[in-house]
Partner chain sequence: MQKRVTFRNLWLPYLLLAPQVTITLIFFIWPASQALYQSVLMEDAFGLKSEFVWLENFEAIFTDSNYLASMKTTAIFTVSTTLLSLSTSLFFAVKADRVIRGASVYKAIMLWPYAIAPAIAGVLWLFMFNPGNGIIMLALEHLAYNWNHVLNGDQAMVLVVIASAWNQIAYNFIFFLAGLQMIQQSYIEAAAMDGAGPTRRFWTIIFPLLSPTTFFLIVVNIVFAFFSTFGVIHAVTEGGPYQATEILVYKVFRDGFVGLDLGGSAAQSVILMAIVISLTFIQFRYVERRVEY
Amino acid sequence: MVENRSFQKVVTHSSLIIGVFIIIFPIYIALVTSSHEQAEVASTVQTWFGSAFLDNYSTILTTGRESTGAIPISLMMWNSLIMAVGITVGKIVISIISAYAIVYFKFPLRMFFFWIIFVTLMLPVEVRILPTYEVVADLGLLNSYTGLILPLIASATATFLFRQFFLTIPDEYVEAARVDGAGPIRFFIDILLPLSQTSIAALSVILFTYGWNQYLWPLLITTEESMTTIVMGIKRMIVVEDSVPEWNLTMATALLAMVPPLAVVVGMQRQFIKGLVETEK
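May I have this chain by itself in the form predicted together with its partner chain?
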């Protein structure tokens, strides 16, 4: 920076420490609460860890609570995992092949298809809740993994990202491939896929987070408790009839719900930031 006054340094660092505090504080409180017994958090505030940490987590992971239909949280996490991975893989596969078609082929109606894909940007599930539910119900996909995953894997954003990346690949690759007698499928598998690895990695982080954190969609199409995902399942722990929510267990569930996407984002931080900034370009 231009000035190098130590006073300014102190101000900068203390501001950032406040920022970090704002981020961490709610998570810290949740963590502390999840380590106490129900009686200890029902009417008092705890600011330091208790002794029921392992008990609480093993309770929710294995037996679950009445309020969530006695479905263990581990099953909800399993459902979330299948949904998140399904959406990630599905979106990447169908986006990369459609971007390949649009960039590397000349064919009638190319622009028409491009616009159809573009339109998905303007129709988030929130604006067509009821009719989409009806389609899924008519196809008999309620309470199924297919129903959770399939309708969410069409994605203009991922297609655009791959399209943008393909456009930066020099034409000489195609020419060389042609000279060597490689057809389009060969070219895609042997050259394009390996070159796309970084984009795929970056996109995976974003899509996994997107898939894991879905709320409205599973809420609509799962009625069977065994199909609940953790992010929407937590709702039933807050609204309990005729009694006080078990905050210690609710907070433990909240933490379990945030750990997998957080681990992915933190672990692949560099790819993630690059991917995020690129997708929005």
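Residue numbers count along the first chain shown, from 1. Because the structure is a prediction, the values reported are computed rather than measured. We call the rigid core whatever largest set of C-alpha positions still superposes within 1.5 Å between the two forms. What changes on going to the form predicted on its own:
How about the form predicted on its own, since we already have the form predicted together with its partner chain?
The following holds one chain only.
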């Protein structure tokens, strides 16, 4: 038994080490590449750090480059951050209010409306892209943060998850709130929101990453260079005409694009796991 357990531990840890290496190695290559001059990167694959690390990052953060409209990467990251935060907050607010109404208010056809919301899971942005673009254009929201955020803040998935969570809350909570004279708004703010903190935290991590990685929608509705997002910027740096991509700057941009989602995941790791596996009822 001891030998078998030892063998299982060796296999398990070896598998983990191999998996970590597979994930980390491309990031390491990108980091090394971002520290070299373009001529060095074009000549051969670099496996150790160069001397242009600070210069490359300073260039893309402060001045940008021609293939991306010569705008700083810091501005692109700011645009992506506003979009990601707006989508995250919007989706959570709308979804939790919708789920609250469906679970705790008795009105005609409430389950019909819930299933209508749920059916929209089969209609991703790509399917409804043309009518959505027309509405946004008619409202004059092209090249604006509102246009980037508003069409993406409805979430059937988050509504479904909040509804399922609310259904697990004992009815005694509602009865106790009524005895204390709490109305629907006070019950929602004082009881449901605190109980939903872990679920909100878990969804925030997922939705922030979703908003940060958006590419198609920003590509369609933004024509001004100042509204370029970081994912759009990386794509423009890779696809260049009549020239070789500056892989050192492209890799630096890709690494910077990883920082905000990584910070959110690491910073909210405990809340994320707790929100998926535990409740606070």
